[in-house]
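The chain below stands alone and is given as structure tokens, in the form predicted alone.
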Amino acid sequence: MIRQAIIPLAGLGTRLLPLTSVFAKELLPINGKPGIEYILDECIDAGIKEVIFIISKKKEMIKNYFHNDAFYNKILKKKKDKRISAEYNKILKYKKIIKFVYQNKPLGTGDAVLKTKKYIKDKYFLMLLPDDLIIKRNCSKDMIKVHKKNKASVMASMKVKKTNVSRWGIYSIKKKINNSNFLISDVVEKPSINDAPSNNAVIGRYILPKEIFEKLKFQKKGRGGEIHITDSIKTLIKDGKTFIGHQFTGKYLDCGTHSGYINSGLEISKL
């Protein structure tokens, strides 16, 4: 059973500068709602009971956003506004399931995941990357169904343009399970066009085994001097662990760039 999710939030958000020079990108509004709330709603709808946010001291405003009780109580005492009350109650609902851990040095997603080791209770957990929104269908819920059926790790997948493979973790297909799911034989972090084994990219949803922490402890730095979760996944696959690529049916939105952020708001406004 997948009950816990982790969300790495300590990144600097340089692709969204200058907005992120003073504001956490995860709190930027997308169609009037902070981006992180879409991710939280996906988790809750998928049955997740606890969400671990990995932040840094520079991203304390994320924690403050969910712990601003005095601010809301002061306003609600003076002004009985149903909309403000509803917003505060929603934040209180989120607050009950969120736990915070810190990654103060930007050493990569793998290092961020390792910070959560002592909090993960079950054999598997969910990880979501906040820049990747998937709308119209709950990708995490579908992945959990695949996990329950196959008792294996699962990663969200979509085909990307061959010219863009260097942006993603790219995997090789070992065997087709059905029209939406594939056994993965290998995965490479941000390969060049010539080195990419396919154009099947891993998107920001993962169901990972607890064993990955032991791999991350000894994982050497990879591209860009960072510790990549993909490299530890690659090692687990070599050790015989089953990883499934799940080709999701929802619509993918990249809200981590200026153009993607604007487009995300436009697409969500159509729902």
Given for the second form:
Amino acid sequence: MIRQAIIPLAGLGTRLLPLTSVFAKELLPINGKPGIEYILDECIDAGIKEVIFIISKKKEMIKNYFHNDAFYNKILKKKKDKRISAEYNKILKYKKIIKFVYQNKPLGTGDAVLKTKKYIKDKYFLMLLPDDLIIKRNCSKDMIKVHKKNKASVMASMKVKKTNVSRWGIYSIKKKINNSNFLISDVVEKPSINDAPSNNAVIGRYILPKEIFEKLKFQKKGRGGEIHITDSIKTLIKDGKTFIGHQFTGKYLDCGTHSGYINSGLEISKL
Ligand code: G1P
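Coords for the form predicted in complex with 1-O-phosphono-alpha-D-glucopyranose (G1P), given the form predicted alone:
Whole complex next, starting from this chain.
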């Protein structure tokens, strides 16, 4: 059973500067609702019972957003506003399941994951990257089904243009399980066009095994001088761990760039 999810939120958000010099991008509203709430709703709907947020001192705004009880209580005492009360109840629902851990140096996604080591209880856990929204279908829920059936790790994936492979983690296929699930033989972080083994990109949803922590402890810096989760996944695959690429059927929205962020709002407003 997958009961815990982790969300790395300590990234600097350089692609959304200057906004991110003072603001947490994950709180930016997408069609009126903070991006992180879409991710939380996906988790809750997929049966997740605890979500671990990996934040930094600079991103404490995120913690404050979910821990502002005194503020709401004061307002609600003054005026009985149905909308505010409903919003506060929603925040309380999220707050109950969120735990915070800190990654104060932005050393990469792999390093962020390692910070959650002592809190992970089960053999497998879910990781969601907040820049990647997937709408029209609960990708995490579908991946959990694939995990249950195959007792394996799963990564969300989609085909990308050959010219864009260096933006993504790219994997190669060992065997087709069915039309949307593939056994992975290798994965490489942001390869050059010439080095890319395919155009199957990893998108920000992962069901990872607890063993990943043992690899992450010794993980050397990779591309761009960061510690990448992709590099530790590569080692696990080499060791014989099964990883499945799940080609999701929902629509992918990239909210980590200016144009992607604007587009995400437009697409969600059409739902
Ligand atoms: C991260 C991962 C990359 C993956 C991508 C999905 O990159 O390192 O392998 O393909 O997320 O969004 P980032 O977006 O943090 O540069």
